[in-house]
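Presented below, as structure tokens, is a lone chain in the form predicted alone.
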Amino acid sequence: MGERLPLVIYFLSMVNWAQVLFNSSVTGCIYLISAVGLTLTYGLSKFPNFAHAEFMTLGAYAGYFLADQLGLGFPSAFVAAFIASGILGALSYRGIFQPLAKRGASLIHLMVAAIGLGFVIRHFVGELWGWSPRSFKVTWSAFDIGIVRVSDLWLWLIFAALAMAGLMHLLLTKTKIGKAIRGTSSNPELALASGVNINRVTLVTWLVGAALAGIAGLFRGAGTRLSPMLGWDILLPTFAVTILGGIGSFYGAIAAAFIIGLAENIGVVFLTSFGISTEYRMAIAFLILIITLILRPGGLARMFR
């Protein structure tokens, strides 16, 4: 270890840290888009929806179907991902989770139902498009901004994440349905007593949350490859963002997404410097999740009240 330390220090001194920070922002944007819907539905429905992974997967494949298989171009993929995943999320709530909740289903029942639903969607996607990895045909141009290497896909991702954050802020603070979502998440009994239609509010939240998950899956698939396991591969970091940000906290999720994105990318640098496989980057999000649950179960939510 003592002999290797100088090599590690030399490696770290040669790292393009500006690139690491930019890559962290890209990772954080994907986690932000995927986690916002999960944290809002988690806050209202009070259970972790593991089928959220498959909402991301379906969005990616729906976009692939329109953009590549029908030849309508990549912009159409955004519409397809948003609509397909949003409808699936609304149908999942109305057809499965709402009836189960009305029948007094426990947290475990709802979790198992979500896992089962995800299993069904995953295998449906696998049978429809095959289990072999696929890639979008579109070629993304890469160019340098100073010492940072970027691509137009990453810039579109950052723009989409910032636009989504801005629109969600306006939705939650300036509209009646947004205020109802916040009120139902923080105190459902008081919201019900105030005349809020909780079922309708929750349905809208599931639709929007799943639609955003579809967009996150689309960017993930466009930047890497498509596979029926696409959403599951980033579900753990998404849950880590949700827990660190505080369940039901939109603003906490924004901060947590970039914290975990930064931690992962810096972690990759150190893993590489010690000659350790970068596959262990997933353990970083898991470690943050455990530490948060032990030290600060409420996450960052209190900072944004």
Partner chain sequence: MDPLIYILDIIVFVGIFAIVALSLNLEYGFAGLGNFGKVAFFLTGAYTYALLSQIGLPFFLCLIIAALISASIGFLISLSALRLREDYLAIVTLTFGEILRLVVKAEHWIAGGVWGITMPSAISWAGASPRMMAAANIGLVYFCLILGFILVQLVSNSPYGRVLRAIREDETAAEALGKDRFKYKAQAFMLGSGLAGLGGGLFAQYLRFIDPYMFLPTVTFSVWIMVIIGGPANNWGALLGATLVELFSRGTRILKDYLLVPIDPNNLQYILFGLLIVFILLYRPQGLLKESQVKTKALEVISRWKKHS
Given for the second form:
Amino acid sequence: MGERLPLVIYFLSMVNWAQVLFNSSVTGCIYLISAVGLTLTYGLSKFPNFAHAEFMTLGAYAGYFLADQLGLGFPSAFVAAFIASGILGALSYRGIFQPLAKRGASLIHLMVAAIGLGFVIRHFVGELWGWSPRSFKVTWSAFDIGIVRVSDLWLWLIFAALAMAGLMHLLLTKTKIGKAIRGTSSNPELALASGVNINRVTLVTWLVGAALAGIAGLFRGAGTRLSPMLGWDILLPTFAVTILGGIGSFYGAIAAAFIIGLAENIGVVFLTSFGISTEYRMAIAFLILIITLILRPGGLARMFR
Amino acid sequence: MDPLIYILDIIVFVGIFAIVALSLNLEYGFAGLGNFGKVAFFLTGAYTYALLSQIGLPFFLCLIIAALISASIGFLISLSALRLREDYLAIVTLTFGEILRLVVKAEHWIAGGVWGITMPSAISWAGASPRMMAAANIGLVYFCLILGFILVQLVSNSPYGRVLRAIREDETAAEALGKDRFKYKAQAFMLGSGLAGLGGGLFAQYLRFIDPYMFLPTVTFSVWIMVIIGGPANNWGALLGATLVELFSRGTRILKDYLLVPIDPNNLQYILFGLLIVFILLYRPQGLLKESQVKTKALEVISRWKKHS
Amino acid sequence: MLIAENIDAGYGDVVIVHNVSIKVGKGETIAIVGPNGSGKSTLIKSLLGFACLFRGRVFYQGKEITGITPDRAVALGISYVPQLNNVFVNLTVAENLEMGAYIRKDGTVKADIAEIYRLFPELEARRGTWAGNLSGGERQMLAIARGMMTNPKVILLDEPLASLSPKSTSLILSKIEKIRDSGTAIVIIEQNVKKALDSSQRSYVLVDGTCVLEGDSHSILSDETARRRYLGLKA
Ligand SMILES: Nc1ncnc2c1ncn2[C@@H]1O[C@H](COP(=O)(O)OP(=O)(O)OP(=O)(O)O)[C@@H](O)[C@H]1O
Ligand SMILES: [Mg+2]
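Return the form predicted together with its partner chain of this protein as a structure block, the form predicted alone having already been given.
Let us now look at the entire complex, which starts with that chain.
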């Protein structure tokens, strides 16, 4: 390590930190879109839905199907991802998780069922589209803004994340159902005593959450490649965001998404400068997850509600 | 392929996974711990075995050390993780499995990274036919399985096992145990991890080659199916589950070979597994075999136990 | 208004309340008192479907509503303010009130919120605050206010005075009186026997899940044996 140190310092001094910052926000945006659904369904249904990963995967492939295989162009992919994953999420809740909860399934049973569902979807996708990676036909033009290299896909992503955050904020604070979602997630009994139809509220949340997961999957697929493992590959950071942000907290998730995006990108810079495999990128989210659970299991939610 | 060898091969795999299923049954069935990273301990056992056998340690020592190292990793994890809520424990163990796989994949110097690692045959003698080798493997695996079964059976039917169940049934009643509650959980977790490590060691020993792709989360999931199908908290159920799942997964592959179904057997297998588990949880959550003993009220057990000790 | 006859209630398969009957009429306040764990909360919860109702019948405005679910009870005009966790901590004060009016479709919600703020000016001052950041007294007021927002004909208050300062206690009591004066029937659960009996017309004393005493609050308060035996008050 000793003789490597000057090299490391040289490397770090060469890093374009503005770029790192930009990349962090891109990463944060994907994690935000993917985590919103997870944190809201987790808050309402009280179990971590591991099949959320496959909601992302399906969204990506549904978009690919419409945009590339049917040739309807990339914008149509958004519609496809949103609708396909949304329907899948609603069906999963209605068909599996709601009945299980009604039968008094334990938390562990719910989690096992979620993993089982994930397997079904993942291998279904694998059967339909094969296990070898695919990519979108569209190419993204890259250009420089100042010293930062951006691609128009990333600008779209940032725009989508901002729009989503704005719309979700309006939904959660200005509409009746949005307030019911927040209220039910913190105090289901009182929501019931206020006359909230909890099943309907939960169903809507699953639908919207899964639909957003589909969008996240689409961006991930467009930015990298499509594979049946696509969702699984970003499930861990998505969980880290959910827990760091505080389960059920939308605003906590926003903060957490960017914290984890930043940590990962800065982490990667250090990993490369020390010559460690960048595959450990995933371990950074894991580390944050563990530290949160040990130091502050409630996450940031108290600061953001 | 020699059909007899094929059958012997199935028998070996059933034995290996029965050991892992027993270990999960101890943790989940009896102590109520949702370990979703079973594969991590299986992996630890397998890689420990592989590395030790490469430096020429005799196979039984490799197996024992594999189990011990796995158990100590289980112990380390349990120190902090077992105090977590059920869902957090699940997330942490699941991701721990992924991280561990990441490590053996990324660090080539440990065990060949993605290329995997081969090891010398443990059981071989001059003039041994493949059939005899397979039979010898069955002997070894089932010897371990029987030992493991007796161990788990003894533990779970002792007063100690009843305390574990009491903790599982009623966390508040178990608070009467105070800090000991974690001690019991940690012990169950450690023992379970050790057994899983033993299974991993046998797995490596039998295949004589392992790579990171053998330790996907699918392994954990399969083991969960075994335990849930068989019936948690019933050790015979774990054996039954392991047999059924292994036969089922072979069955889907045979289907491909002989019936020419136009679907990839691997996909088919996991689609069916997933559907199966969801159906079982919906319609027969207690599994095929019932819990091996009548449930007693958690508080009673605990208070009796406290009086005893 | 609300009548419950021969109620057996509990959780799972455990029976906690045995054969208790209560009734409350329009514009009346009744109190349910009793020591810790005597089943007061369980009794009330079972009427609304929050706990198991094993036996007995419940009538509301002359119609039988035995086995009703909580959300339907609210729709009929029965409001419930739980003992613990009785506000949405992650919602603002104003949003809590809106949640109270969740099922209402009439156009008078805005006017009612204004009305509530007149009754609880303390809440108006904190309308934008997260309920989780309120003081104990404010929180209790918000809980009652949320209960009032459902526009109830009967309101069930589970220990609204628990762990409040003397000042907040008298404040809340005066608010409850105002609510009664507006014609709402009130069922109030209380451990503080003196205050409960003082502020109610009739009372029920629960011990170990059975009703050991019921009747006019004033006569119970002045009854020597009752004071000593059940209420733990000095003669
Ligand atoms: N959700 C529950 N499940 C099982 N048992 C419960 C539950 N809630 C309360 N109990 C038990 O029911 C009994 C009566 O409780 P309840 O809350 O009705 O009493 P209470 O009179 O309201 O007491 P307090 O003055 O403390 O509020 C207690 O022994 C309690 O342990
Ligand atoms: Mg009570």
